[in-house]
Amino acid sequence: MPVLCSNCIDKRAVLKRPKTGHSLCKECFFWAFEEEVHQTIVAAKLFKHGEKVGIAASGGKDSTVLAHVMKLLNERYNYGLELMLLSVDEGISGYRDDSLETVKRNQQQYELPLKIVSYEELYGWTMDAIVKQVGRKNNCTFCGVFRRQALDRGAIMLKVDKICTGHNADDVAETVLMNVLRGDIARLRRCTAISTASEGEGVVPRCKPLKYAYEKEIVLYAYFKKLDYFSTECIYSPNAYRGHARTFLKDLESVRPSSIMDIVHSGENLSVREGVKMPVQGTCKQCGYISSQALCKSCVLLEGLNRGLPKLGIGKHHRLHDKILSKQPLTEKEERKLKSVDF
């Protein structure tokens, strides 16, 4: 006997929501998913009427669903937002070039302006070239740091008021786990925030409208809506640290489905006792971007690449920042230590 939709009762259910356990037909699922995102936006006051909002678009399921739902809700509830797509081309052959074709199709489907910024034009390096120099062990560190700054630079070019990203509940829970395992208290406090205030010049506020949406439901929404998205994993990501946190989280979810949201709420309710030393946010002396050190991570990584010393931005080499700023050559011992790519 077919299972009926627990909402409208008279239609056949096509899925059981991982989030609530309710059996729903397509139409009821679409409405429930969209309304939950709307409630998230309203409750957190993510946008103001008339704002220009950039949607970080990679062509993947999360950003494609985000673009679709943001356009739909903007029209349904008259948010009054001017939406546009912003993509970063990391320069990964056989991956990003293909996914950007999906973004270009999304631009036509949703009739939204599109801006693409590339690592090559911003930094003079592509990820393919970076991986050739640093290997595949810490390449995601370079990509993550550069992509965050590239999004900000693209947002400034577009003159947007905010950037919204496709981070979902699974992503947030993974980040909480990663920061716990690394003992990174500063990031642990920030990573569950649904929006970030403007932290300094050159930094555009960001928000996560899909923060409370399960990844499984995003996939189901994209599948049943027949959205056009790119589903291939990055060729350089198999060794990423996040992958281990993701595997652990999926194992937890199979035993206890509420684990994802439990971890998110744990991160939200975290309090740090008084007296714990926290990094002070300032600005990079070289590029002016936000940084808790004299030089931001992006400048240090870039300097290491340009000097042929890929290890410079990996690990704690803050004592070398003054030398970098003053363009002083490193000693033979310092260069020897940083020459190896086996890290």
Contents of the next structure:
Amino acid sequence: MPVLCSNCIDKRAVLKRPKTGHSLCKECFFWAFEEEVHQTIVAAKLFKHGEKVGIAASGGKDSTVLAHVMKLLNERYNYGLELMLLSVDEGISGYRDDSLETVKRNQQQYELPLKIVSYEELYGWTMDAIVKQVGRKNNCTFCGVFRRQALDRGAIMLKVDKICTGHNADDVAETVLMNVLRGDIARLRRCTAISTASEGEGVVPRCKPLKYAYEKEIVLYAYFKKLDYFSTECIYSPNAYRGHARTFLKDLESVRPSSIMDIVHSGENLSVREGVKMPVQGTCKQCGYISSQALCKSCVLLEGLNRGLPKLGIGKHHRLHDKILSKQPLTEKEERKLKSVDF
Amino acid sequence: MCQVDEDYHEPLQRAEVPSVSKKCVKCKEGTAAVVIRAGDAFCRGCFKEYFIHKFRAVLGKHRVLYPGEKVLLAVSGGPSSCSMLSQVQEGLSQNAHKKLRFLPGIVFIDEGGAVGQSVEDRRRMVAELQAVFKATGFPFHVVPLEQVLDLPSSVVAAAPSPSERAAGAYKVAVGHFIQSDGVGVTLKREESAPADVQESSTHSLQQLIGSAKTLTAREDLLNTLRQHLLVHTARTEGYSKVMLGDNCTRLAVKLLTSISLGRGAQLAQDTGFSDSRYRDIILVRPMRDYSAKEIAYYNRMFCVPSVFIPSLDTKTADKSSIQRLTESFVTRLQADFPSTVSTIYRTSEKLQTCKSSSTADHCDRCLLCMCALDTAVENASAFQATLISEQLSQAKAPAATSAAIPRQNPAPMEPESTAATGQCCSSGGGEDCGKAVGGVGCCSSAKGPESTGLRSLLCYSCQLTIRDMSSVERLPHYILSEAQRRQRRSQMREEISEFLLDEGDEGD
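Now that the form predicted on its own has been shown, please provide the structure of the form predicted in complex with its partner chain.
Zooming out: every chain and molecule, the one shown earlier first.
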């Protein structure tokens, strides 16, 4: 006997929800998934009527589903938002150029304007060139820091009020675990926030409408909706330590499927003791971007690249910030330490 | 490429290999006997001094054990708690440099019934431990876990909170102690022989543990029951502190486990140095600065006896439970990245023991773990999101067959309309949330009315445990009767709510 959908008790169920274990038919699953994103948006008051919202689109499953659902909900519930797609071209041949093609197709399907900002135009470096200098280790540091800023810069160019990203519940849970493993209490406290609206004025607030959506359900949604997305791992990505956290999370999920939400719940309810030192947010003296140091991370990384000292931004070299600001040369001993040592 | 001398930029750095003939880093004289961390080789004497000093230092730093106070050492038989026992012994011995001044007693909870050990095995282990305990000269209590079935409901009820000790109280207590010249400090030798365990109670304990369908829930339940029994024993025997033997490695695993089980709000209490959730009985963890490795070395070098006792997850696969999975994850990561444990552990030091929880109303505490409830949260939260998912995935009520009911009223996207769009749950407020939890029920098992009501009295994580149980009827009487009492209380309060001027400052 076929299993009936536990919601409509009418049609045949085609899937078992990873999040709750219920068997649902296609229609009811679509409805539940979309409704949950809607509830998240309403409950967290993510947007206001008439706002201009940039959807960070990589062409991957999360951002493709996000763009689809945002457009659909905007029409269904009359959010009154002006949506547009915002992509970052890191300059990784064989990876990003292909995924950007997907974004361009999405743009046509969803009829949304698209803006692509590239590392090359912003920083003068493509990821391919960076990897050539830095090596395969630590290159994710560059990419991550640059992308965050590139998104903000793109958002300012587009004059959007907010950016939404495709981070899902798995990503948030993984970040909670990562920050515990790294002992990063400041990020541990921030990483579960659904929106960065409370941060500094200089930046465009970012939010995560898919924060409570399971990665597996996003794939199921994209699969049954036959959405067009690009699914290849980044060719430079073997980020070993995060990989451990990811594997652990998948194992946890297989033992108890609610684990992902349980970890997010834990992260939301952590309270940090008073008197624990927290970084203070300031602005970068060079570019004016938000930074907890004299120089923001991307300026330090860029400086390192331009001086041929890629390790300048890896690890802590705060003492050198003054020298960089005053454009002084570094001593030979300092330089030797910061040269690439992968051979 | 194929040159004989490739021009490397700098000489390769060679990792230092600890050599056998190395000298102790501390006294620079003795031959190193043990390497604790990379590079730190200690001779036998210095290692002992370092180990003993650490124990005194952690007690001195926190100043929670008052002179002349009765302190119950919870000894499981494992290396960590046995090491704690030997440290207390060491600190009380005549030749100790700065003598410890509290009055220790030992408790051992015999969990053989829950784990499924035979009566003979249990008897043998208890005898082995009793020999260890007798050698210390401290009073000791051997308590079979079966006694948890007969606890009074006062264990989970509101305990009178002790009169707040002021900041200078420690010094005052020390002063009293010196004046009294240590009169009455002599330890009374009392030995409670292990009570005979009825076969029927072992059977009902096994049924209780067995009613949890997953090992994760079983371990969690066992932890809760053990803690209740520890606290009860401390109360009836007149102890005001309980010392637990959790070491740094254990706590790192526990911290990550707690996060994975949704216990973020209770993290600080679960892993901090002192834990005051039971108000009148304070749990302390003096072994939290030692790694499991240090303890193993010390126990071996100085012949500290310990007894191996199997637990629920002994000889199970990695993925058998969340606790077990986390343990193997942390130990494996520690092997590759030696700072893993200490980093996780340091995270726990930066966490807060809930927002001034000691003053919170008792009704807002979880029935099982006794921590402040974390379920009355704002609308946009993982807890609410899970409730919404469950609601949206199942038929509302047998009568309502159409799933499309909410589809008719697309609400405009205004903050004011929040309450209108959300079905019952997004209206916020602790009371409503509690009911919603009960109302939603669970897909995986049929629940009696008792279970649904119970869940509203539990924290997020304990709800997960109860959800994994086939029935709650096997829970010990003291838990169920306290649950009924709390439900009656809240019903009463609801009835008279219009006439109460200030919310919830009276009663419990």
